[in-house]
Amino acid sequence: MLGKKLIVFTLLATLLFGALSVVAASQPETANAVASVVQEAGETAEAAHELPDPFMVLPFVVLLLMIATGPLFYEHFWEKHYPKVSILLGLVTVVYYLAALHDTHSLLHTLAEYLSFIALLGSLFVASGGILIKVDKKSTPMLNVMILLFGAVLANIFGTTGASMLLIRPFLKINKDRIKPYHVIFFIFLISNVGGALTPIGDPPLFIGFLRGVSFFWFVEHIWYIWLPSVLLIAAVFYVFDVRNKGPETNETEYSGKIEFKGGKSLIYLGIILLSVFIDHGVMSWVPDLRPFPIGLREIIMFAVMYFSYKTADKEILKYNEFEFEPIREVAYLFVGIFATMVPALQLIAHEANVYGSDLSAGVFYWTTGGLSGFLDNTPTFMNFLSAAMGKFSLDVNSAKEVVDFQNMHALYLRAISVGAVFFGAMSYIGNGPNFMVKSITERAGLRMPSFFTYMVKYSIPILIPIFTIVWLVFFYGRG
């Protein structure tokens, strides 16, 4: 039932805004804006619309605070009404842009981003639910470290979302006798975020960079020596945590040591999803451009995979994985509000970044891109600061040739922005899409996760900020 409601919700949103885009395209003053609506993030403010009032950041702040405090102080209200709260706050921003700014371009652009986001997360979530990975081994700190390191590598092949959805259930089951919140938090650190910094498949901002002209293998060539020590440091901290967790004193369970894998059909669906990522008019000229409709062939394929992978999945595997639609439903409702309410914040940030870009060093780009990526969508944040960094050298982010020139001549800046956008997504539950989904799956499995603030105060700030500071000191401080 939840799955049907989610599909209906997505289709209605698509049809509603699709109609809006057609109407907008018929108006001379907005035709040019709509013509570019489904191009990737970063085609910013040059659409001749005035900047929003800074007070319009308040709906985003309110939504963020309610996500943080709802489960703590008014849990029953929040669990029942969070979809209404998210949509209502999003509508405040939508009405403001329509009535006060007469800006349909920003709304349609955001809708296209949201549909791409939920198509990818939803299809990966459902497809991975039909895969069974059973590791019949005793949970040990070293085994857990190996799983986390494997997942960090896998994140560059299946994306942070794909790797997270594939491994979170077996990781929870392996540690069922000694599971603690820190297990899942380090899973989020390494597999849902930091791990995916080596390829455009790994994390959406890097894929957008690839679409703009950055070479596919540039990231692994220029980031691996930052990625490797960062991953190992986080894994080492996890080992210290895990070695102190002794678990039950009397556990006489016998383990066969076998690793079981089932669900080959769903693995094929995962492959289709990953291939569809590249089905973009900007990558392959033969791909039809469906503008002004705010959805492309890529998203249509992903939604189709979402439907058929569930219908054809082995029901026994779904049962074993305790598969249900609630985690993706929660992400869909919360992020529709987040995507809408963060539009003013992103536009104001883009403006300031371009105004002061010429005065910013590589280290400042690293911290600003990273700090904002922990709470805003890291894809437009990446593009805003990439645009500002290229402007610093009189280069245009919309020119593939100049993007190539930038990656070759000013690799330090592209490296700083890329690392910041990917790594800092681990700073909060909303820093990256799979974070919230992993949290939701974990809680549905019966483990109570830390609140939004506790996650940051107890884990991400004291653990990640020192490591990210070392990265800054070694690779970016005093450069550029």
Second form
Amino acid sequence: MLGKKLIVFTLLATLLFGALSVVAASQPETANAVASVVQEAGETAEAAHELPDPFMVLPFVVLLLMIATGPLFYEHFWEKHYPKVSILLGLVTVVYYLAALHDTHSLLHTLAEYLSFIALLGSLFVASGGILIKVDKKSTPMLNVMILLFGAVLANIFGTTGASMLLIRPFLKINKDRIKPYHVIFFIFLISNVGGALTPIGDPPLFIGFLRGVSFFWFVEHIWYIWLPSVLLIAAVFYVFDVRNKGPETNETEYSGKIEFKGGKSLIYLGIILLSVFIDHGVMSWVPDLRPFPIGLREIIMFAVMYFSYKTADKEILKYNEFEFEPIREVAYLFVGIFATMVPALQLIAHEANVYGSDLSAGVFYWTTGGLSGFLDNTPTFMNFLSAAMGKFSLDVNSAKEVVDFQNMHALYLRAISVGAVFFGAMSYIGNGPNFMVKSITERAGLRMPSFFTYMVKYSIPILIPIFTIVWLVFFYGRG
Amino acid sequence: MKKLNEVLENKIQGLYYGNRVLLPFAAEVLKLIYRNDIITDFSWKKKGARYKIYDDYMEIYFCETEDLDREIEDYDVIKMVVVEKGEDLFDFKNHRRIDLRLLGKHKLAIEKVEDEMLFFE
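Could the form predicted together with the partner chain be given as well, to go with the form predicted alone?
Time for the whole complex; same chain goes first.
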């Protein structure tokens, strides 16, 4: 029922904005801008239009505050009405852009990114729901560390979302006798975020960098020596937490040590999703360009896989996984508001970054890209700061050749922006798509997760900020 | 009054109407998971869920819901930790983990939570 609602919601949004794109494309003065913006994901739209009023950041701030305070202070209102709140606040920004700025292409650009985001997350979520991994081993701190490290590597093959969805259920099951919120939080740190910094598949900002011209293997060659100590350090902190959690003294469960895997069909669907990531006009010239429609062949494939993987999945596995659309529905509704309301914030940031970019060091790029990626979508944040960093050296982000020059001659800056965009997604529940989904799956299993503020105050700030500071001191401080 | 074991073994079904669930046994509910809600407070102060135990059955009201049919999906279940009426509440061995699955037409399957499913007491 809810799945159907979600599909109808996505289709309606696509049709609505598709119609909008046709109207926009019919206007000669905006047609080129629309085409270029839809095509060039992450490109700042401010060049063609005036900047938004800084007060228009307010809907975004209100939405963030409500996401943070809703579950704490007005839980039932929030649970019942968060889709309306999110859409309403998003509409404030949409109406402002249409009526005051007459800027349709910023909205289309955002819609294209949103649909791409939800297509990837949704299809990975549904396909992984048809896979059952049973690990019948006794939970120990060392086993947990090994799973987290394995997941961090897997995040670079299946993406942070795919790895999170595949591993969260077995990870929870292994730890069922001594599960605590910190287990899930470190899972979010390592598998849903930091782990995916080595390949363009790992996290969307790196993929956008790849589409712009950064070599596929550049990230693993230039980031592994930051990734490895960071991942090991976070895993070591987890080990210290976990070794103090003894669990029940009277645990008489016998373990066979077996690892069982079911749902091979869904694994094929996962493979199709991962391959479809590369089906982009910018990567393969034969791929049809569907502009100005804000959805490409890649997204159509992903939505189709989402449908067929659900329809053909093993019913027993869906039953054991208690598969339902609510976690992805929650992400879809919240992020439609986040994507819409953050447009003014991103455009203002892009403007500031371009104005002051030439004065910024690699360290400042690291902290600003990171600080903003913890709360804003990290893909446009990455693009805005990549554009500013390249502008510092009179290079243009829209030229693939100049992007290659930048990666070769100014690797330090690309490293700082890439690490900041991926690592800091772990700072809050809204820092990266899978964070919320992991939280939702955990709560449905009966474990209450920390609130938005508690997550930050008790975990991400005290644990991650010192580690990220060490990364800054060792790799970026005083350089560039 | 039917015993919980009898209900589970004979696959005796419960009922649901709107936001009301009727179960053919009597038990104290310690924890209930309904969608994203983890409910452990069943007092009048909270709006999540309330339950009443009668001689032959028990009923649960989901206060924030008008119609369970509209909110619960195909593979979704309501999970509960219960202690059958008359058994020692403080003995963990008596804590039973069951799930309720909507079958349509007001029928409700009552099953033991299987090992494969995720459920933390």
